[in-house]
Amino acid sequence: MAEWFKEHGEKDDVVLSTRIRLARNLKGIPFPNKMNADDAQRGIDLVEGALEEMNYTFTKVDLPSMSQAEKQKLVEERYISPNLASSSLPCAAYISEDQKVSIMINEEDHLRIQCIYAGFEEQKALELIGRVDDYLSEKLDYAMHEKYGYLTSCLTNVGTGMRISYMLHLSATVMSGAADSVFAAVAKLGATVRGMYGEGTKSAGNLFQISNQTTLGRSEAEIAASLGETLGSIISKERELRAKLSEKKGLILEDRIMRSYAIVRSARIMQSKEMMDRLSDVRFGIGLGIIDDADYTTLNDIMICASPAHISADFGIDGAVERDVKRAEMLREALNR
């Protein structure tokens, strides 16, 4: 199976993912906030039920035998939220077959589900969450209402109930001093910016989530075009800036660039933030030319594997240390083949 993070998308040089979510309620279960154990397993058994019966294969995530690292490493890849991942609530999550999309159950609302994409794919994300949630409302008693749309646990998502995010490194924007200036005129057109896994998180290594702030009052389709707008700005404000850079700061910057793409293919210790910056810089490279053997699924690739959780997970090291012991290995190995 080919996880989202190894795989080629359109612009990624900016864009590394195209994420979509779907906020979906049960009509006569109280809301995750109001549920008991037995409310909540009540939806999930309800959830299961039809996705049984769907031809495009689901496999269900077995949460509460999973040590907390497995559960972080979902985090890492995208599949699950932190808030499902320390959810002391009976929940559970379906991952598909093609790893495209996920199905969170008892998060924040009663159903959220995920599609994911590498690049910019905002069409192929609609499309195949479209047909998930098509075939569920057949089978499932969404809550709505005539008015106002879908009901959602958070008033902000009410109506469409569909978030788009998009994953964007930023590293002229950020480099050049203009992020400030750059999120303020996002936000002026209804977009907002979060850190690398969303709300109440930093970014890291110059990544940043855009997506739309509100979802009343607009269809899914006037939703995407809106944001699609405003990231095609955000997208060509980096490039220029990129060029300007490059043109301004000439050996400079290409000896920062070469000095990270040096470190990573060497180290012999690697902290986790010092990998995102490093290959933040190595990204802004490719971008340039001034790095060619190396690509932006390599870095995608070895930024998801060698997470905390993720070498936590797969080699049972639970050490800092050890963990950036491992990591620099990790990094030295993909980068030098």
Contents of the next structure:
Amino acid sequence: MAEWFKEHGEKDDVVLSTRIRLARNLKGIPFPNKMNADDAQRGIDLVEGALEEMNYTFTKVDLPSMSQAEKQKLVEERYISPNLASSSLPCAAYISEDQKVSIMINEEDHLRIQCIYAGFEEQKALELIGRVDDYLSEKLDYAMHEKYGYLTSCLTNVGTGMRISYMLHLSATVMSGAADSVFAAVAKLGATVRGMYGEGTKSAGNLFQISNQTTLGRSEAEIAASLGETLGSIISKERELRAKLSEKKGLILEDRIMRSYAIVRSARIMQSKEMMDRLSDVRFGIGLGIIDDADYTTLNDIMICASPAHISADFGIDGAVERDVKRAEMLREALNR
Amino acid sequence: MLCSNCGVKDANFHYKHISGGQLTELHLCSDCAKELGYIKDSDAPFGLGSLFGDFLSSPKAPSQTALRCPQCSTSFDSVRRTGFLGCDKCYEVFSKPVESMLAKIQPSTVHKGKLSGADGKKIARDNTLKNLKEELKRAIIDEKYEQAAVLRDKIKELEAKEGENNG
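I have the form predicted alone already, so could you send the form predicted together with its partner chain?
To see the whole picture, the full complex is given below, headed by that same chain.
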């Protein structure tokens, strides 16, 4: 099975990915912010024991033996968080054979179970992560509370422990200067907008993550439905603005898109930020039907495979300039087929 | 200044505690100060005793469980400052500040989502029973005896199942 970013998904003109994570903790063991190395190892052993008996195969990612670039590669593919990659505690990650589910041990909580799909796939993701969680809850003693449900180390995750995040490409919203007002409206509806890799990270290439802000007091289905509604309005707004921009600035917009497309197919040196910005234009061009010989999946794939840590780890290139040369070469290869 | 325990009322009791060279400052409302054993009932709320309580009398030692979690030694000051708890036990030990902090950041403080695993299923059963018993009470008050009989049977059935599960 291929990684999530090599697949197609619904509504992928705007939605790049659907990610759901559940925060779970084990009874009687201090949370990661308070645990010592022995506690941390005990948590890993317990989860590993439970996963071994499961008829959905997980492969352990041996984080302690990996280089920083290899770990960062998993961050770029969104299988692990930046926090886990830099953790000093004994920690572990497991990735399912179909590459849809990953489980992080000793991140902010003992378990962070995560499920990721390309495009908009709320139902599939809810169903799959629910199955993995149900199985683990039979094997492990989760920390639970009669009133608060699943207990987590931070009070912002208590209850369902669930965060649904959609990665969105909002080029027209940004270009039209509507981003601030759209994001303010999103916040009023109880959702949060963040940069590409989660909390505290910046946006690149007009990519944003929106997710539910609260986790307690509403069921998983209610949280999903409410965020889904917010997502629906963001998507309609973005599509509406794309149509407007295309109508008003047809030739100027087309020129900008085609220039970007020409550059990613010809450049000899390409920095990461420029790649993100150019690919954002190309993505817009595909959406408007101006570009018909490239597709969203190719863009998702190259965007991740030409990220800094991927180039460092896959080609053993450490220098920034050499990386930029390699990135340009990869882009030419991917987009000149 | 708000009470560092409940986070709701004004703090009118200020306590400094030196242990192992570490100075800890506590700011409590009179109710929490009483509950945590810093002042006696007769001292509250503004008697001389509460102002000089530390010096005039020897109040009983503050209960360790209330100051620090016995399982992970997280202090409630750190919970209040960071919103992070150290373990599952902290939720019992710091139940008051946790409840008031959750009320501020979450739409409700009652979990409505799924409950999985043995503990989760037990919590779900207990909640159902509790709700049925409340409905039964209401039905009796409203003199809806037929409905009450149905509810009573349901409760009996659930309790019998519970007995089987425990046995």
